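Coming up is one lone chain in structure tokens, specifically the form predicted alone.
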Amino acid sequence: MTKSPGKNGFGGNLARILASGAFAVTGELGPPRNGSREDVVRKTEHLVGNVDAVNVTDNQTAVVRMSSLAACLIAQKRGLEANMQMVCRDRNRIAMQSELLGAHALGIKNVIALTGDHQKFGDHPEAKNVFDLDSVSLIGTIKKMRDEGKLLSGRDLDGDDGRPGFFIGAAFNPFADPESFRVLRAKKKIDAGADFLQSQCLFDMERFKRFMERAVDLGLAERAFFLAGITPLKSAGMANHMKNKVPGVIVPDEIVKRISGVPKEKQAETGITIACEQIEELKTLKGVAGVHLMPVEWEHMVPAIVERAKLLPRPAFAGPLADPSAPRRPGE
């Protein structure tokens, strides 16, 4: 343990749900693009009191939009606990870190560490690209903040009030190619400080239960919260698209098949009993500590979905922090 819990304990809310084996749920909010608060006031409407923390993404696909920081704070004003993305396109070493102990100042409790889509993709694709840094070292580099209260390049930060004490978080992906090399690439983010990770969309149920057979096998989920990433789907198009179009994205056909034989009008009602059905799977699931709700551009949509699922209500903790340093194993 190099922190005691406390006034200086790592992260929030979601780190004492994890830690104390409780079935977790996080959500993800957009920020617009374009300068509104309302914007984004109105996407944690349909949040709070559904998640325990809500994922802020930062510049996603590469397309301009609010500041992640910006947009955390507005959340946590509404009453969400903010899960800051951080991603390594758009800035070196000096302006990460200058970031992190802004957000810590103004006290965001999670950050996740991201690479980040290449800008050919986004609205800007004759940007320069930065990537100083990948999502493996920018994890490094926060828990080397946290834990050693030094900087990336050695010098101390000045006292220990100022330490930013981050819950840190990471992205995996069982349904990329090459399978076998996944949960070493999972493994590596957690050697480098990862307390958390949240899964790509998942819908290759079998898939995904095999990465985590071999992460419990290789001792990974005691020493790093897994959640699993649940995108509803609102049409047979969606699906299709998901299928054909996302790259990492597994959508199996019996699944296509399975929204697509329903008329157009019970589609999305067809996609979110399948999310659902996948929770209920995912509960039972040895080595899961949660699940990463992400219906893509249909917050309205998390009540139903949580309620369905039988994940409400949400518990809140306000004892003390918990010490994501500490081994242990979600569900003990």
Contents of the next structure:
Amino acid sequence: MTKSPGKNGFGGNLARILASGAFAVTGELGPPRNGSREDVVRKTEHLVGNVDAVNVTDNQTAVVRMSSLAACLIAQKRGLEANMQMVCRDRNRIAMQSELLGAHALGIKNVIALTGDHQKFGDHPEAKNVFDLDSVSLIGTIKKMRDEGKLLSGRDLDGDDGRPGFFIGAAFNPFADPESFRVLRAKKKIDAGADFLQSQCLFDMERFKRFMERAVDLGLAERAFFLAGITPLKSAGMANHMKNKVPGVIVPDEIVKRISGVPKEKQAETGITIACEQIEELKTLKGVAGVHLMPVEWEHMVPAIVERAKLLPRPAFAGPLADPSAPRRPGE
Amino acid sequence: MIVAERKPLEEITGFVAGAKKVLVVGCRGCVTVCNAGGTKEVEILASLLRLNSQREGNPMDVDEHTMERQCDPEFAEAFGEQLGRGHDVILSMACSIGPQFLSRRYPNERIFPALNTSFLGGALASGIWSEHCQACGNCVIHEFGGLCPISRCAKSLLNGPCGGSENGRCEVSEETECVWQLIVDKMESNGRLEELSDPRLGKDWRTSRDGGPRKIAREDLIK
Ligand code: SF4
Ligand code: SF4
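Show the same protein again, this time as the form predicted together with the partner chain rather than the form predicted alone.
First the chain shown before, then all remaining chains and molecules of the complex.
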């Protein structure tokens, strides 16, 4: 099996950058908790030209926000390719497949299939959850629609023209337990059809390397692209919060010590330095195809980070998003 | 078994407000085993209601009775002997199936559920019960080391642990074990971890509640 973008031409800019072998950079955009187009546009400003594609979250942490698809379309209109996230918490397989068809019709190139955070921590803990599918099933469903022109039930899509040619994304978390199953879980996602995977926030480089070594050994890095998730720490407080309060994130003591060891007003800078050092190390780590930048409420730092980490200029591939003079489909 | 727990007393006193005569009916099935609605619990609830009504200056007659099983037409029929004594309200201390059977058989009686039916499970230790099954109608636990990910994983995941599993605990609550940690441990210790490696694409939920209320008809038993 080969990675699909090179072979089949799925996806858009991100797929082409990854296929070219260039070190990719993706970003993150959390849609606003309102219906303001302007708010989305403002969030794209720090990202255009600095990342190859942006993950647009789907009611992240189970807090109601503008829908991922709507925010993706606004971002794409600004020339920023979107990775539409889709979680299994809120919709069943009927609603999700329908949205995937719509997203394809409206020009979405990349979809990231996730299980989703439990609603317990969100703004509607009294909600009923769905979890009809899980992330692996959703990945398999998207692949089936794309490669076989079939729905999950096995029913055919009408004709071949409307097959959704998504570049399929997934998450991987080397830092959650049980560690022994983590590579197998990533493998399951790749077997189901994931073309690229982005990690949970990386702080524990040793554990990440252990994971990548096994992934490379199993040949997974030849079958899919692995991007490491980078979250710059803003303060010692944030480091402690991530360490103690966020399940599935590990912040090693050395990092907490290092950031706590500098005066408060210098902590943010240290956080950025740590992030840039990590990126530097990842550039040469076997099996790593790029980084996924996800600053928390600190999006305006992205330009400085990509600059300092020497990730600029971003490679440009001609395409409907990169080239404003190219004919646009309605909604793009 | 079906695990239930008694509703808060304030809710139950609300049910009987204004009543002069109340009948509390227990059940010797699951709710006796899980100490929620057997003879002993009937006695306790009846005493609490008596005390409460006396304190409020409106003393109420509270009778007690425990049935063999409330979810059985035969016993529901026999329960008729307890009626006709002027009870204004009947409080069923069976799981919620009991009061439905009684209400159907005796449509003119005012019957309230005194328990909340919580889940299908068992006792982990004295006084602690936990959910073990969701009655999905197509049991697959043998493929998961004998543990049920559908009822015991907060997200019913069938392809492995989510990214929030940490130190054996579920991301949803420190109090809850991550069943996927248990599944992986079990399969690993049996040298069968590989069996978990094939992706499962979507469970068929038709045999579960999603297919509508369920019914079993056994030809060999139908008279
Ligand atoms: S697989 Fe289904 S029937 Fe078996 S224990 Fe789990 S919920 Fe119950
Ligand atoms: S932590 Fe474990 S039990 Fe909880 S939702 Fe994730 S996989 Fe399921």
